[in-house]
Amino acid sequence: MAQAREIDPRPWYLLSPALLAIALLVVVPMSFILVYSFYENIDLGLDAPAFQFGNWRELLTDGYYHDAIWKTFRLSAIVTVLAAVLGYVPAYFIANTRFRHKWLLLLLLILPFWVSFIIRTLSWIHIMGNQGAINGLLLWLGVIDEPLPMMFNEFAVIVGFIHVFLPYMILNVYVSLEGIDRNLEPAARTLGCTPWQAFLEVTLPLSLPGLAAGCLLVFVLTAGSYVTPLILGGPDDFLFGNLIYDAVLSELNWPMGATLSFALLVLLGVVVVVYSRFMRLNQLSKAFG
């Protein structure tokens, strides 16, 4: 009779610090949020423990929240597509440049991370505002007679998101391109491919894991943001994160804020699961690595 195979506990010893950190920093806080979503808000800032589904019922039946979810996902998709198109070219340039000090280009790419997220977002007011640099230049040149309305609308929100999240896309695509064998594209050209065909048939398919990882990262970060719409958007340019912000800080309705937070977590989790199923999670993990 064959003996049962013993499980080596040493890998679990090595994983235990990471598992403990995940449990304490992710699982436990999210469990508290889930439990708090069933509490009842009695008055402004006053909550009572109760097992009731009023918050969830309001979320599922109120069209206001449905519109916010649709707007969040639509805007996140737009930002992701634009970031992918705009980010691939500089990533390709950095990966294939003959410049000896490539580290300097990467330093310039991550340099914006040294500046506060809020300050970078506020800077667009001085660029696209009525008294900003763009309108000031166009008025001085006589191209326009009055300032263009470029601020406090969806366009400004998209510009702000791309400005903040574009480096994430470039870095992911760059890592994927850097791992491609430099001899593959010249080999394709020797077999009769034009430079454009060699790019489409060789470089682009091999860089898709990095592009897919960048798209997923930008989409999730955009969907969970609230500062950029708060600063650059108008009254109707709110995202789902802004509803969470209002529920917790403005209305002091923490049970509803917990409900919205957990709902957003579930929605983004579904996006990640579906995305990884079609794009292969192992390829995404390689790109992130």
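Residue numbers count along the first chain shown, from 1. Just so we're on the same page, rigid core means the largest C-alpha set that superposes within 1.5 Å between forms. Keep in mind that what you see is a predicted model, and the values were worked out from it rather than measured. First, how it differs from the form predicted together with the partner chain.
Superposed on the core, the two forms barely differ at residue 271: its CA moves less than 2 Å between these two forms. Once both forms are fitted on their core, the CA shift for residue 25 between these two forms remains under 2 Å.
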Second form
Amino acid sequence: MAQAREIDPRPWYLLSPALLAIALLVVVPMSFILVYSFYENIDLGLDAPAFQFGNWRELLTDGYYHDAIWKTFRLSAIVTVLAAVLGYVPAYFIANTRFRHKWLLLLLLILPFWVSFIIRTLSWIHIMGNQGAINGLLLWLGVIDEPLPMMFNEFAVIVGFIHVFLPYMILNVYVSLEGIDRNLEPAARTLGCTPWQAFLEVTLPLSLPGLAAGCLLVFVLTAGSYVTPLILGGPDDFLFGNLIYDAVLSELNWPMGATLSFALLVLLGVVVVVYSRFMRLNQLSKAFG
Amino acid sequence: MKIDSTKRYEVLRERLGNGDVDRRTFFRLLGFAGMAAGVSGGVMTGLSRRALAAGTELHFEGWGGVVSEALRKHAFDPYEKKTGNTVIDATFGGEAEVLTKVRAAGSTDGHNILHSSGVSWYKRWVDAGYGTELNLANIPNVDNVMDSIMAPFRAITPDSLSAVPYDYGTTGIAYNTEHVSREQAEKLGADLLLAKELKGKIGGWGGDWANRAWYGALQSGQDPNDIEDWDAVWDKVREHRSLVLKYWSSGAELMDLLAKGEIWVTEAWSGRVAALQAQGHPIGYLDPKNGLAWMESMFVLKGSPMAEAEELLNFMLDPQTAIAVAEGQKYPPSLDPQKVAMTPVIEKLPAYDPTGKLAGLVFRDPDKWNPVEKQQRKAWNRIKKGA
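Can I have the other form now, the form predicted together with the partner chain, not the form predicted on its own?
Shown next: the complete complex, the earlier chain at its head.
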């Protein structure tokens, strides 16, 4: 009988600080939230400890919440696809440029992070608003007679999300592209591929782990957002996060807010698990070299 | 001569610029300085020394924008100069936000004085156990406050007060005079918010269910302080929603939307509209019949340094300070015009009542509104999202 292999404990020693941090900062707080979801909200801001399933029943049976889940996943998917398409091109350019100071391009990419997320989001009002830069220019050129309605609708929300999350996509794809042997494309060309075929059949498949990681990141970040629709959206533009905001901050109903928060965590967890099944999550590590 | 770290850094940087030290030496010295600062406590030690010497810190939370600017300039800065205490002011989107933070933290640390809105919130803070007992002997300027504005607060806590009333105003209808005439506004009143020809140019305050319901009541022909048919109220709110471009969530956002012409009609806070008018924007303001009036107080939370808080409130209620703040934030002060002479600027402010009786203004009756709040607030949050 083969002797059982000894387990090397060193990875666990190395991982222990991270595991401890996750346990303290994620697992423990989420456990509190789960417990709180069974509490009962008596009045505004007044909760009673209990073990009842009223909040979960409401979530599972009320179409209002199901609509919000559908809207959230739909919008997240749109943002993810657009970010993937729009993000791949600059990532490819940065990875393949012969520009000596490539670090400068990467710096430009993370430069927006130095400005507050809220301010970056608000800036779109000055770009796409009635008196914003785009409408101002079009009116001045005589292309339009009255401002185009670009603000406070789903379009504005999508633009806002892509603006904020695009760097995450570009960085992931860039790291993946950087790890590809630069001789592979020329090799494919010598074997008869056109440049486009060489990209489609060599570079793109090899960069998929980075693209997959970027997509997962953008999807999860979008699905968990609530500020962007609040600032750039109209009355119809809201995500599941906005319902949590309402429950916690407006209705002061923490048990319901806890229920919705935990439900969102579970839903996004399911997305990650399903995604890892299809995309083989272990492949994502390749995106980071 | 003893020099501080900042001065030492500036001298070093100047020497680098002059070529007296090379870059490597500069960074090495900077590194050593950093290490020394870290070992000795450095910046934090300096800050804590300064904090100890600076007196008491009072944390204030208010509504932001022109209101915060007026309070900072005319009340907090002079108070700090006079007493050596520090007022750290922050902005909230609504008091529910503060209540959530306080509950989450399990303490009122970092929260002392709130620019609290209405009697309903006064009752909520007191009922939740966050009230205090102000020693009015330390706030002699409270004698100048209108009895009519003190009465609703005294009705809730007859034996003591946790707050002093500070200003009042109305939530009327603002309209862009380039697109809506004064005659049309006056003719339609509250129904101006339901004008179909203005679809996509109408706004509304999304943050307060009661404000929305108040206008729904007016539009459905009911007395807002005695609503009998809530379905009719919400039907009108749904009608309004179908015409709305954007529900705004702060005074700053309201002013931005109106100033940029994104919306032409919305209900609005009187002081914010007066501020826009002062800036030269073509915005008219209408208080419809039975329009909503409200009063704001400076609420002192449990656990605050009471002597310093009372000192600040007394300073803020000093006629000179209160009038300067009122002119800045464009809301009339709580001072009684029969006792304190008001300036021409105050006398022209929307909602200003020269009698000091406030008899012409309709306030929210907490006995009617508070009992239905849990249910109707939830209803509003859903209707706002199209349910």
